[in-house]
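Heads up, the chain below is alone and in the form predicted alone; it's given as structure tokens.
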Amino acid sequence: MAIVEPVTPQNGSGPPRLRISSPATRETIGDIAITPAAEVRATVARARAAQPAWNALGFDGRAKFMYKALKLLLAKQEAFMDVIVRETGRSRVETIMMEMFPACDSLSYYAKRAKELLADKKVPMHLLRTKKLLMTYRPLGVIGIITPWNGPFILALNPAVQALMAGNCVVIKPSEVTPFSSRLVATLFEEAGLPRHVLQVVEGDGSTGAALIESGVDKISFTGSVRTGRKVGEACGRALIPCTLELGGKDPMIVCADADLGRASSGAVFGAFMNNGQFCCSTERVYVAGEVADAFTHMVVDKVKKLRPGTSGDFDVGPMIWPAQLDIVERHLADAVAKGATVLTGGKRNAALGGLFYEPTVLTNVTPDMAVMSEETFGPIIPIVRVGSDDEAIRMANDSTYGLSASVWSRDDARATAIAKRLDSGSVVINDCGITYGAVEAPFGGRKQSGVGQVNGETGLRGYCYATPIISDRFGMKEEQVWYPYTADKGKLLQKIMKWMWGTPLGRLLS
């Protein structure tokens, strides 16, 4: 049985439905209806009608609902985790870490700081000294948020909070693989008393997402695969609406010879197997200095063997969430072994647990021509490559179509920072991994095929606004010198100003 499968409506009529099952136990969780395109358009229309009143509340008025939602989330976190754990199969500790903790931080951070980050800003004019410039940030209107299955609650809530605090209304389209976890966002805000239609959810498959893009929203925030992201970007281009695309990654980890190997090996295991590798910033390639490669690899294998798979109680590693992703993991492993890779531990499904469990796997003797080194695996495999120098590690790390995140491990902060600055990556972490999305002050996004635009922090918050420059006169002049009529004398005067301003040292200094 698939995790998502079509079912016939009970009465034989109505919209098509999808049945969702647990990836850990295969037990049925529930059904959802695929929202028709006409209803998606009506949902967006309701959001657009509600947006002016929501924006009129101001930052303080909107923040009150974020704080109410935060209080409720703290009180109801166990019940929320029940839903997320049932739908994803991950442990409760990992659910707290990945979903609950950052959700609380997001609600608090943007409620507290959006007013300051989006405040009107006076900008000095370097040339038009008779003018003054005021930058203002106005909400775009209605934001469509299309979310993935690997972080179904936080990846719906976090962009929604930013969009809401900027004064927009929001329509969320969750992944059909984990719809009930994303639906919790609407439940949370409804119980917090959010005005009707300010945040709504439309459920379904890819057709629902396509309908949302074409429904007249003012921006799309998408998190998902490169393949789907291309389609989203193309559709947004046709509709002439902005989008942010947070796509895949093939994150490299560089371990220098002077690294703390105990910390680095633990970081490699955590970075590769958190959420069973189903994390956009998971460590998917490790490049380790040759003189410490054997010791590092031994430590990694030893720690991986101690990871505890499970479905209940205390465990470390849950199942793959989506069957199609498990197929990719198995294809990558088979391709690597066929081309000469060595499996040091793992390398197969965990038959004892059933469900979609795959053993955490460590590979060596990997080469660039293997799919596991070039394609996003998004699963529990960590390939380790021995390198001869920092330069070689940097070259191999940059040899990728992806560029989402990376990590560098060294006791020498200056050395690590110098390496980080040479990596073609949206973000780099030193002596840690996978934390950039959770660092709310930092803009998060990818280079190359890892995405378009950035989310989070001041950059992400302003991305849900239209930056409007307002330029006004400082001195109340009756008219400007460059207005009509045009005369030869005006032209000569402008040329003299140009020659002085950009042709003399004093002019260049003052301009």
Ligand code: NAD
Contents of the next structure:
Amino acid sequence: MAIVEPVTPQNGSGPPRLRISSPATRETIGDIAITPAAEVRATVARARAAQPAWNALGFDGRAKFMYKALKLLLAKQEAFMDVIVRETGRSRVETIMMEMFPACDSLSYYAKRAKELLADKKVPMHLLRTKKLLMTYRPLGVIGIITPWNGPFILALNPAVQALMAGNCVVIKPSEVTPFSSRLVATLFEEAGLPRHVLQVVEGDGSTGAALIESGVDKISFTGSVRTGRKVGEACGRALIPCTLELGGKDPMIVCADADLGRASSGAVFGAFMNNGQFCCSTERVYVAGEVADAFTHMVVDKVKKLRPGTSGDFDVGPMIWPAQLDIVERHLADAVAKGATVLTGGKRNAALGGLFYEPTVLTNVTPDMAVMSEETFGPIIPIVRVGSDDEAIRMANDSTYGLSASVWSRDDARATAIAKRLDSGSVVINDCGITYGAVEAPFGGRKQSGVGQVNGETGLRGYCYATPIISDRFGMKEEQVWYPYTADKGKLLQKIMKWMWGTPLGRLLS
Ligand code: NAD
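Following the display of the form predicted alone, present the structure of the form predicted in complex with the ligand.
Up next: the whole complex, starting with the chain shown before.
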């Protein structure tokens, strides 16, 4: 049974519908109508009409709605979590950690700081000293936000908050796998009294996402797979609109010989199995120094065996959220085993539980030609590789088409930082993992095929704006030197200035 299935519309008419079922119990959750392309366009038009008034509220006026939403979220978090847990199957603790906590931080952080981060800034001019420069940040207009299923609430809410605080209206197209969790973002802001059409949701599959890109939005904020990211990038190119593409990862973890193995092994287990590995910054490859590899691997296996699968009460790992992803996990495992990998624990579906459960799996004897070492698994498998030196670990970590995040584990901060600086990765964490997206001050994005552009914090907010320079005269002069008429004397004067400016020590100092 698929977790997302097409269903015949009631009475045989109306837009096509999709039925969503629980990945944990396979019970039907509900169904959604696919928003027709014409309605997507009309939604964007309504957002555009609402945007000037929303922008006119100013930062303080907009922040009031974020604070109201924050208060409501704190009050209603249990009800919100009921929806998210039903749709994702994960534990409540993980849902608090991955969705509720960062959502509260996002609402508060940007409400509090957007005004300062996007304030007009006077910038001193190094050359045109008779001028002054004022940098201003204006909203782009209407932002289309297309999101995946693995963090269905936070990955819709967080970009929306940033775009809204910058003065834009937003239209969200959530994943068809988890539409009810993403719909909560609209519910939250509606209850917070957000003016009509400032934040809207259109629902459906890839066709709805494609329609959104072509519906006249001013930017697309996309989070999802490399395969879809490419299509989104191409479509945005055709529409001549900017986009950020937050795509997949194959995050390496480097464990040096001097690492605290207790902490590193716990970090490896958490980094690989949090959200059942369905996390863009999951630890997907471990490179461990040969002299500590056996001890480290033993600790990891021991801790993985203690992970508790479940569907209710206290448990650590839930089901896979999407059947197609479970197929990928099974393909990677079969390919690895066929090519000589050793399964130390796990390696099969968990038949005891009815849903899409797969046993947390540890692999050794893995080689770069295995899919599990080169493609994004996005599931509960952790392959461990023994390396002979830091250089070898860096070379292997960088030998990937992905470059989202990475982690380095060592007691020597200088050594870990030196390794971090040599990794082709959007971000690196030392002695921890998977925290960059939640570290709001840190720009988040991927190198290589892991994405285009960065989100969050000052970078993210500015990305939802036109940076518009306003240059004006400081002294109110009647004429500029270079204006007409052109004369030989004017040319000579400019050459004299050039000679002094870049041909003398004092000039170079001042230029
Ligand atoms: P996906 O690419 O299949 O779908 C993402 C979204 O794009 C969905 O809403 C989908 O309906 C929509 N879509 C599909 N085709 C489209 C098209 N032609 N035009 C416009 N939209 C279209 O990804 P997924 O399977 O939902 O999510 C898992 C992927 O997301 C993984 O690769 C994961 O690494 C990645 N991800 C990345 C980040 C990050 O910040 N870098 C965060 C979370 C997830």
